[in-house]
Each structure stands twice: as structure tokens, then as C-alpha cells.
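Take a look at this single chain in C-alpha cells; it is the form predicted on its own.
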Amino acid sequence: MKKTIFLGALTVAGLTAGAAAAATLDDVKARGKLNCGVTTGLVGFAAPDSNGEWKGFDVAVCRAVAAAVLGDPTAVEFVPTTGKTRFTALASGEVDMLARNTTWTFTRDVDLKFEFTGINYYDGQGFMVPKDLGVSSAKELDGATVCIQTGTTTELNLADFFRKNNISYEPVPIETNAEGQQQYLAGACDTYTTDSSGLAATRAAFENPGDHVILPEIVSKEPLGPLVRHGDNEWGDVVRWTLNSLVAAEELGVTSANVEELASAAGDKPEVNRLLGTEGNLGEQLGLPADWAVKAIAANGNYGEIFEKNIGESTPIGLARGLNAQWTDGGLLYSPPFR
């Protein structure tokens, strides 16, 4: 008798959890718009252009999710957040997801009750200095003033690095990348530290980028990726598999140019067929239309296209693929299979 009651309680609990987990997906569909938390402005990753239209590597993730869920990559409300405000915005429900150069850490996952849905950029913390400072290594920064964003993983990494190398520093706290750029260029700090990709994006916005050097040391692991709230499992699946669809599309040769043609009829590649919805029912399992991934890929292209357009070597940011190359090319980029 007790065993029956226990199993019944589990069933009720499971149904309750399932109803809660579906809340964000249902809310986004009912609202007809995705609220996506982004940075206050980092060129190449997330920043409004001269017409006020948000563009960038992280912006593309938001647009892909909106396309997958709503069929419209423009149905996004971009909410700028700082290092301090981003987590409150997500936890409070002000945004449905964050796509904001955010590092996946134990504390953020477990203690802050967030769920990271993958890694869209493998990064590491670095240092930028004026060329005329004459410094070629971060280990030569003893006594330096350092501009650093508060509420970020870079604060602890910075303290650890200087302590390990038995050198001292004086922090200059900043709230946003724009403030950090201003303070650094004004000479308020000797060096600016953040993720190396952020340093490259910041330097690209300078009037004279060549006057500044990114030092060779990478002092941390910074796996960056989108995140949602804990307990939002269905929504987490949608964001996770939308990101995976962009990564898998590159590996499988699906691009913004050929995705519509490939989706018009099942071909001879079973995983492509499942990804694009010409066979199987993966979309149904997510609570989305069969062509959800087609819409996501068509919005901005596959992962490689998004990378090259926004932050790749042909852009002012000038980032090589490096660790962010596909696993088949010696990188860490790897999507679980669509089956």
C-alpha cells in the first residue's frame, strides 16, 4: 500500500515539474517575442549598429532561438545587462535566456541555480596593454593598475594569477566594457583584463588598434555559453538543441545557402534528414514545428558562418577558430548526434 502511494506521489511531482518546465516555452510562444539578455555592448559579440539593430556572435544565438520557436529571427527583445545585473535579470524572469559572454562555472550552475545549455565559445582570460608600456608578458605587471569588470570570473582569476606569481596589482573596478575601454584609453589603468575574445573586440573598436598589445598569457579557462533558469527543462532543451543545430549544421555541410533546398526533400544523409525534419519527429519532441532547425540555420547560417561573419579573421576582431574549430578539424566544437 505504501509503495503505491509513493509511486503516485512521484507521478504527481513529475507532472507538476513538467508543467513548470514548460512555462518559458509557452510564455515565449504566447508573447510572440523572445526576451534575450545580452551585454551592454561588445562589438562582434553583441552591439547595436548605427541603425540600432543588434548584431553579433551572441546576438545570432538569440535570433536562432527566436527563429526555431517563433519562425521569426527578428522577434527578439534585446535586454542589455552588466556583469552584475545579468543574473538577476535571468532569475527574475526579465529575460528568457542569457547569451552574454558568460562563463560556465560550478557556482553559477549549482549555487545560482542556472542551467548552461552548451558552449558557443571556448575562451580564456588575457591582458591588454599599450604598446609603449614596453611589457611583453603579464608576469611583468608587478604593481600595475588593472581595469576589471565587477561581478565577473575575471576578478578571482586576476587575484589567483598575481598571487601565484608573487606580484601585486591595484584593481580599478568598472561596470561595463564601454567604461573599461574609456578608463583604459584615458590611462586610468596600465592594463585591461577580460576574456581574450573580449580584448580583441575591444581593441578593434580603438582608433589606433595597433598601439595596443594583447599579452601571450592565457590565465584561465572561460567556456562561454547561453544559459536559462534551473527547473526549466523543456526550455533548456530548446536553447541547447538550437545551439547544437548550428554546430551540427557546419559539420554536416548545411549552410544558410543550401538549407532550404536540403529541407525540401529527404536526401541520402539520415542525420541531415533528422536535423531538418524531413524524417523523424525531433521537432515534435521539442514542442516545435518539424522545420525548427531549418529556421534556426536560415536565420544567420551555421556556426562557422556566424563565427566568420562576426568575429572571424576577415573581420576587425580577427579571431582564428583555434579551440572553436570543429572536432574534425582539431578543435573542441562537438554537437551530440541528432538521433
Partner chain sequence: MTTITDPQKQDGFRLSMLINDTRYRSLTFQGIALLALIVAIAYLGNNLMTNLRTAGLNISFEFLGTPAGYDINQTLIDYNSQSTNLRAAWVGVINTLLVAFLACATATIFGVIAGVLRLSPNWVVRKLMALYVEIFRNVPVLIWIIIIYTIVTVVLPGPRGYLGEDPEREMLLGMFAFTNRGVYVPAPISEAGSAVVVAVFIASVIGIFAYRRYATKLLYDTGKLLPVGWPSLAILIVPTVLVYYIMGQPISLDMPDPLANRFNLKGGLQIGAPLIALWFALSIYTGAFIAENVRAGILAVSKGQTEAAAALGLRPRRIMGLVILPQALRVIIPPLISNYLNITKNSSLAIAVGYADITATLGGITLNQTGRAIECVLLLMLFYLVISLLISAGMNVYNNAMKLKER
Given for the second form:
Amino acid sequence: MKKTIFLGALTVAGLTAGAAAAATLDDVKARGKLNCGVTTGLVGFAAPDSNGEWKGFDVAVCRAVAAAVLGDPTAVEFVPTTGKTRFTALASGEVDMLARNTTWTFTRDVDLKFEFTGINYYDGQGFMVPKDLGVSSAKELDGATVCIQTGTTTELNLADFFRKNNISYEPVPIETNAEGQQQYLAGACDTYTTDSSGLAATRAAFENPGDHVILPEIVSKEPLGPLVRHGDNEWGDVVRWTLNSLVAAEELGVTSANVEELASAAGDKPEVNRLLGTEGNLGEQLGLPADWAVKAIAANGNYGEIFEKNIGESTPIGLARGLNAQWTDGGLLYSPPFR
Amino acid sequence: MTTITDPQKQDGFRLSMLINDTRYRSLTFQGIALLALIVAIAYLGNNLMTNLRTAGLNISFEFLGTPAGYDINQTLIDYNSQSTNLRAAWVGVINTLLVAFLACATATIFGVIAGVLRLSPNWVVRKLMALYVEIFRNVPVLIWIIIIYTIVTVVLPGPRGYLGEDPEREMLLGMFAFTNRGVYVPAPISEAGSAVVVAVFIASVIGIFAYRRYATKLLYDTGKLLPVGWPSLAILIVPTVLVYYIMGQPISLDMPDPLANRFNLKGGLQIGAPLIALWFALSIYTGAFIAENVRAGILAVSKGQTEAAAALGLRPRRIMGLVILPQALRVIIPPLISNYLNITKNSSLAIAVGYADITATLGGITLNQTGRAIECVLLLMLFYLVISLLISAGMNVYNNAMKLKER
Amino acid sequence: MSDTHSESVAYVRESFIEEQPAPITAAGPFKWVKDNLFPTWLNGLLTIVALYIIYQLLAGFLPWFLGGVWTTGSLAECREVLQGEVGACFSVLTDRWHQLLFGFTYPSEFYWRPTLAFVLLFVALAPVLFFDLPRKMLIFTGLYPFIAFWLIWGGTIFAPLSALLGFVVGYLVYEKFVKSSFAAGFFGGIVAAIVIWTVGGWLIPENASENAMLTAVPSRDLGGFMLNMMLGITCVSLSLPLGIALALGRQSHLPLVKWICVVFIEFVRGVPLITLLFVANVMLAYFFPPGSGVDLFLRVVIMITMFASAYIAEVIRGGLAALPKGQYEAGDSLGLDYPQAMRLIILPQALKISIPGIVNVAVGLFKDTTLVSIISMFDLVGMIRGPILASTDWNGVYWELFLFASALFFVVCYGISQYSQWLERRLETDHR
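Condition change, the form predicted on its own to the form predicted together with the partner chain:
Zooming out: every chain and molecule, the one shown earlier first.
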């Protein structure tokens, strides 16, 4: 790889000219690495820890896909992207998939030609204000200065929300979550708005999280999910069903602790057997080894484990499952059947 | 590089003449260059087309006509989230021109002061100015923009201190408030008849120039010296003030109101913190460069000129005004204009502090929201290209006009 | 004065009077103060104002700077140590220096590699900067890019070796053919080099980097001040030959070549660097074949090099225009052809005149490398604005970090401009 980078520079890609665009799945296998687009840093979702290792909820999806395809959850190259660069990075093939709390919208799916492969987090836009401001509802924010990440759907929702309620505001556009946090703490804006999960993650990183409240209004639907390029359905299927396998695993009681044991021999639950490849040929249909889902689940655990480990109530971010509970528990997570 | 060669026998054209004959060689080279250009463009264009087709995208500027959907904090023209993306781009264009204009003006002031003081006989002042120039020239402008923005947002108090019936902070003179979101100043409100006042004011400014011309002419023709200082001042003030009262005081001031809102001051003119940071950083940074130009320009005028002028009996102020400056300006102005160009281009760093210039609206939010990266970046470059070509054209006109007319 | 020759005086002095010191108002520090600080009352006022400003600056800065805390692990701890006293929390620098210098993803066990590359940079630059050093050292300068590449990126040594081999073979071919025709030598050299690179590209196995002596580090792991330095040095050195070619092209008598160069130069100079970086970020990827592995770092290098070469071309064009026409005519009358005249007569002189301008462009470009922080690369400014200020530990430490960043840039840029002034004096070969 290194060699192609260097020589590519020297010969202006003369070496690789004419290389036809192959299917992403084959590319990833040939490369031995999955290129996964993530945020530049949002604690809990995707952020490098002090050793420079990427950790988080979105990162876990990347690792699961890498484990399913390559059998190795560490075979991931994380590409930090901003709101501006994420779609180009995906469209131009710089990354194979994007797991960057990206909202599934009509235009992104249809006009920008991307394929959302499912929803890994049901979110909604919220507002965070300092407690001493004494605001208890977003409708009281008439005339307030609002920090807002540009290039996100939240920017449009914000305009819609204030227009609908016929109140005014002054936007302070910022590029990254880190910047928004600084602006908000410096008092350059009265309120910071983004997905409520992001607000919780941001607040968790504050010195005194208790001084800030998240207002009760959720002003939009933000279904966040991984996405791939349009037109490569085999690859889209791989990502979609890897995500589904994590959700189904939780529903079926498969965890990282017992997945090896369950996969060692066919058990008495047919769907678990099909999922784990001890029965049927689902892996083969995807163009993956039979134990693809075993690897994916073993990488970080099932959906519930990933959630608890990264953003759940035991972490500083402390998000409740809410809408993101299994449908059997009254949430929206509902994996199509594995058969 | 045409060379006159011996007339050769015209025994037809040989292939080797393409390389060896100077008459044809230039054609050969240009042919090669053209071929290389076409191949390069075809290669890149083909890649672009292939990649776009694979991604299922197309090039289309229709997004310019669709509602932008986002709000902008500082606009000089009417704009709301239902306006089109094109309108948002216009807001950006006007904001770019505004900050560029403001920064050019103040940078010139900073630069001229620092440049002249660098030549001062005063040691402390000289060294202080050298320090200013070196520090600001050698640190990236982006860092300065961020530092000044941080100073504004972190050091200045929040607006809440100014709010309410009994505010913690007093506004300066009851009309100026300095907050971390910007500076609030009174805004003029024009009522019926204000146009007359403005017209009279402009007329008196023109009048001053006319009067000065007349005084100069009179001096050259008759040797009679008219006073210039106080009549100018009188022409500037008296008619405007008179008309202002005759028309019934049609211009009033809109003060920042601490009671209208619980979050921010309302009313008045708000100069946002991003604008201030960008304006001040660009002017103080470019001012350091202009200072060097000014210094070089003054030093470029040979000492003999000063001495000659002194020998003619001119007073020091006249020497500066009539002999040194006109000659120094010839040296100062071309780099000054290219510094103006730099300010305009550097104003694109607005995106680092969230000022809604063209890079932040068209190249930032619109690009992000529509995903039309190629179209937006092309339009953005086109805008800057037009601006810089206009400024270069202006510079050429000036250079031609100022060319030394040697005989 | 004296009346020693007067006969009316009985006493004749036989020795000189000792030299008397000038009156206190006309010499020494007093005179200096009077002449330099208080020549007129207006100037005196100015001095007092200036001194007051200096006092205010120092009074604000010194206690803060000297009272700095260097050893705490977070801002909260630092504030606790300071207990409300004025003082800086420089511990953010001691805590995060490696992130500021190398970025947050460069493996810490390999920090010695870029450091070594940085030290070697001085050895490589020395013969270029100071002409008195033995010319043989230039060989090391020629080798340096490959050594530095290998040190910083690691991976198989065969990649830089084959690149180097390409250059060497290209040069040998050029030397062989240049005697008959410059064009043959030039293009022959390029073709030979490309052949070597292509063959080398095939010969090196894909997985050669896996067990290499130096572990490979991907470009996106580069960051911090190292990234600024690398971008600055790479782009300036790449843009020099390009800039010379563009300048010659713009002076050319071939209308098509001239036209291409003019359009390129004016276009690049007409747009801000940030838009070119946007191109690198969001557009350029579409212009390469899919999967060509042209990553963001390389795309940024391409765009900044284009940017710098246009400016350098303008500087060199100025140098070319400043040469007296007689030099061109002298070349022609000696019977030199265009490449010979350029190589032997015109360019050496034109480049010499252009050096200060080139250094100015280089300094400006180095400063402009901070712009990559806007397109989400973690250079020094990007590190400060992103991971460090956003971390729970150091949220709110602005001035220490900005002071550090400004100081780093100041030292480098001021150093370069001082060198350029020294060089200008050194190169003054005309006798006035």
C-alpha cells in the first residue's frame, strides 16, 4: 500500500491507471483492511483514546464488519471525517463505509446516491443550556444565540423549529463538536444543539456536567446508521446484515461470552444456528465464511453489550436504551429474521 | 526565438527538420505541449466522469434555486432560511466584501503608522514597531485569527451582565456594549427627509475638494494664499447641521436595548464577534506587511531629494508632502494593492471563526447540506478569481498612470 | 584656544593637556537618551507612551509566565496549585507535548524516527544554505528525501530505494544524452526513471511492508508540528523546479506554452489557498482512478505544491525580467542554444536575484500549512483546536497553547528570514 502511495505520487497514478472499479467486498478482502469513515472525535461514538486507539459505538460497527469480512476486528483503518468531507470520502471510494452518526434522510439516500444499511441509533435533536440560565423549554429560547454544527441535519431542523414556533435566534456555526463545546463553555452561545446522544456525550466530557441541563424537547427524528455507496448491493448486504446480526444476537441471547460455545455445535434454536452458521449457508450467500456472525459478535459483543460498554447508563455518557431497546422491550430495534 | 538563418535550398521538408530546424522546432514543441495538455485533461476528465458515473452523481447547478434551509447570523441583505442557496451565496459575497473593505482600511492605517514610526529617530518607538512587525509577520494569520477570536469570546463578558432593569455592567456612555458575542453600537434610523441631509453632507464633502482646488489655483495664479483648515471644517459641518435641524431631525439613533430579550441585547447595530476577530486579525497581520512596504518606500526616495527640497527652502512638512510622499507612493502602492488582494483572499479564513463569508456559506454550509462539492468549490474559486482579476486590472491601470514619464 | 606662541607669556606649556571628556550632555548614555528618546517634546511624549505600553505588556505577561505551573495533570489540578494566583498552566505542554509535535496517532515508540529525520534535515540543508561547506555534502542532501521518507513512514526500504534508483538512472541517462541534445537527455532521463519505478513497483511484493525493519505508519497518523514541517519542506522543494519551469514557460516565445503557464499561474494566484485545500479535500479524489491510494496527505501536498509553484514562478519571472537584456544577447552570440543559455547564463543569475523573494514565499507557505487544520487534518493548530482543547483535562487552556504554537512558528519563520537577509548581503557580488 505504502509503495503505491509513494510511486503513485511520482508517476501521477500512472501505474494504477485503468484499474477497473472492483466490487467493494473484493477490494476489502484483497486489501486486508476495512477503511471506515468516523467522526473526528465524539466521546462514546468514535474518539481515539489516550493511546490513539479508536473507541466507541460507531467504531464497534466498523470493527464488527471488519471481523465478519476479514475475521479480524482490528483490521480497520479509521478515517476521521467532518460534516463536510464525509460524503465525498465515501463517494470517492476513500472509505468503504461510513459509520459516523449520519442521519438517514431522503435526499442523502436518493439524491446523493448512498445506501443506508440500517439504523444503529434512534436519535433526536435536543438542546443543552447552562442550568443558571433558568430555561426549562426550548420554546423559551426566543432571541437566544445557538451553537450549531454546520453541515448536519440539525442545522436545518433548528431553522425549521424556530420558524414553526415563530421565534428568533442567532446561529453560531461551528465545524466540529470539540469547537462547539469550547464555544458553549466560553459563553459565546446560550445553548448548544445537536443529537441528544451527542449532547449527553459532550456533557459527560465537561468538568461539571451537573451545571448543564438537556431540555426535554426533542425537535426532530434522527435515525443514525452506517451507509455505503449506491449500486454495490453485495457490499451493502454485508454491512446491513452484520448490523442486523448484532441486533438479532441480543434478541436471541447470544453474547460475546457465550457465542463461541453456541457456535461450536448446532443447538436447539434454529435461528441461532442459522445466525451462527452451524445450520444453513447464510454466510456463503453473503460471500463470507460460515462463522462471519460469530466473528462479528465476538468482536465487541451484541448490540446491547456495545451499547452498555460505550454509551450506556454505566458510562459517563449515561444514555438510557429508550427507543433503542429491542422491540420485545418496547423499543424500535427489530432485526429481520435470519433465514 | 526566431533566428535569421541562411536561406536554404528549398528541397522539401524532411522529418528531422521538426527537431533541428528552428523554424519548425517551436511548432514541434508546441505540438507536444498541446498533446500533453489534451492527454492530461482527457485523463483527469475521464477519471472524473467514470467516478461520477460509478457514484451515480451528476454535475448540476439546480441546487442554487432551492431553499437553503439554514439561517445566517450576520446579513446585510434580507435573508431567511427559506431563501435560496443563491441568495445565501450573495449574503456570503457581501460579507466577504464587507470584511475585506474594513480590513483594508484599518490595515492601511496600522501599516502607515507603524511604517513611519519604524523610521522615527526615537529608539524605543522604533524598536517597539520592529517588534510588532516581526511578531505579526512571523506567526500564521490563522493563529492570529483564532487568538483574537478567543480573546473576544473568553475575555469579554457575556451579554447577560448588561441585561435587565438593574444590570451588573454599565454600557459605555449608555450606548456601547462590549460582549463576547460582539460589540453593540447605536444604529442610525433614517426617517423621511434623511436623504436630504445625506445629500447635503455628500455635497459639502465635494465642496471641500472644490474649495481646496480653487485655493491651490489661486495660489499658483496670483500668489495669494487662502486659509484652508477652518473653512474646510466649516463647509463640512455647518450646512449639514443646518439642514438636519431644518428637516426636523430626521435621523435618530437606535440604542441597544437591555430589556427586550433575556439572552441578548436587541436593537442597535451588532458587530458580531467573528467579524471583529477577522477584521482585527487581518488588519493587524497585514498591517505588519504594509509597514514594511511603507518603510521601504520612504527609504527608496534618495536622500538627495530631501536635501534638494531643503535647499529650495521648503519646510519639513512640505518636503514630506510635496517631495518624498509622491515619490514614495510610487513604490508603496503596487505592493499595497497586492496586500489588499491578500486580505481579500485571507478573509476566506472566516470559516475558522464562523463568520458567514462566501467560503462559509457557499463553500461551507451549502456544500455540506446539498453535498454538491464540485459545483460549490468551482463557484467559490470563480468568485475569488473574478475579484482578484478585477483588483489586478485596477493595479495595472494605476501602474500605467503612475509610470515614470521620462523624456 | 591657547596662547602658547605668545611671547608675552613667560610660561610655555611643554605637554599636551589631557583629553577632556565631553560635557555630560553631549556624550555617553545621557546624550544617547537625549538624542534617541527625547529629541523633541513630542518625541519625548511618544517615548513615555511607548514605555508605558511596554510596561503594561510586561506587567501582564511576566507574572503569568514566570508563575507558570509545569507539572500538573489537568487544568483543575493546575488551578488548585495556583490557588487563584496569576500563573500559566504550562503543564498542558509537558502533558501533551508529544501530541503537539507528532499528532495523536503517531506511535509513541517511533518518535525517534521523525526526530532523527528532523536532525538530519539540518545536515542535509547545511550545504545548500552555506556555500563554504564541502560540496561533497550535497550527496547527502540528495539522499535525504529518501532517508526521511523511510524514517517517517517506515515500511519496506525497497520503496524509497527504487525511487532513488529511478532518479539515479534518470540522471545517468540525462548525462549521457545531454551532450548531443538537451531535449533527448531530459526526456530520456524521465522515461528511464519512470521505467525503473514501474519495474520497481512490480518487483516489490505487496506485503513487503509487513515485516520491514521500520514498521509502516500510514499518512493519516502524521500530525502536530511535524505535519506542518513536512508539508512546508516537501511542498517548497517540490515547487522550486515546477516554479522555474512555469517561469520559463511564461517567458517563452511559444504562444501555446506561454498561454498554458499564464492561465495556470493566474488561476492559482487568484484563489485563496483554502479553496485549493477544499479541492484537495472534496474534489481531487474524483480525478484519480478508484483505489489509486492517493490519500489526503498526498492530495494536500499536490495542491499546496501547485499553489507554491505559481508564486515561486512569479518571483523567478521577476528575476528573469530584472536581468539586463545583454545577458540574453551574450548567450545568443556565444552560440549557446536555449537550454544551454538558460542553464549556464540566465538561470544562475536570475535565481540569485530571486532568492529573497523565494524565501518570502517559503515562509508564507510554511505559515499557510496551518490551513490544513480547517480540512480536518491534525496539524499543530488542528491538534490544539481539536483533541487537546476538547479533552476534559484541558478544556479552557488557551493562552499557553497559542503561545507555544506562535513561538514555534516565530522561531522558524524569523530564523529563515534572518538567514535570507544574511544571504542577500553575502550574495552582493556587484561592487558599489
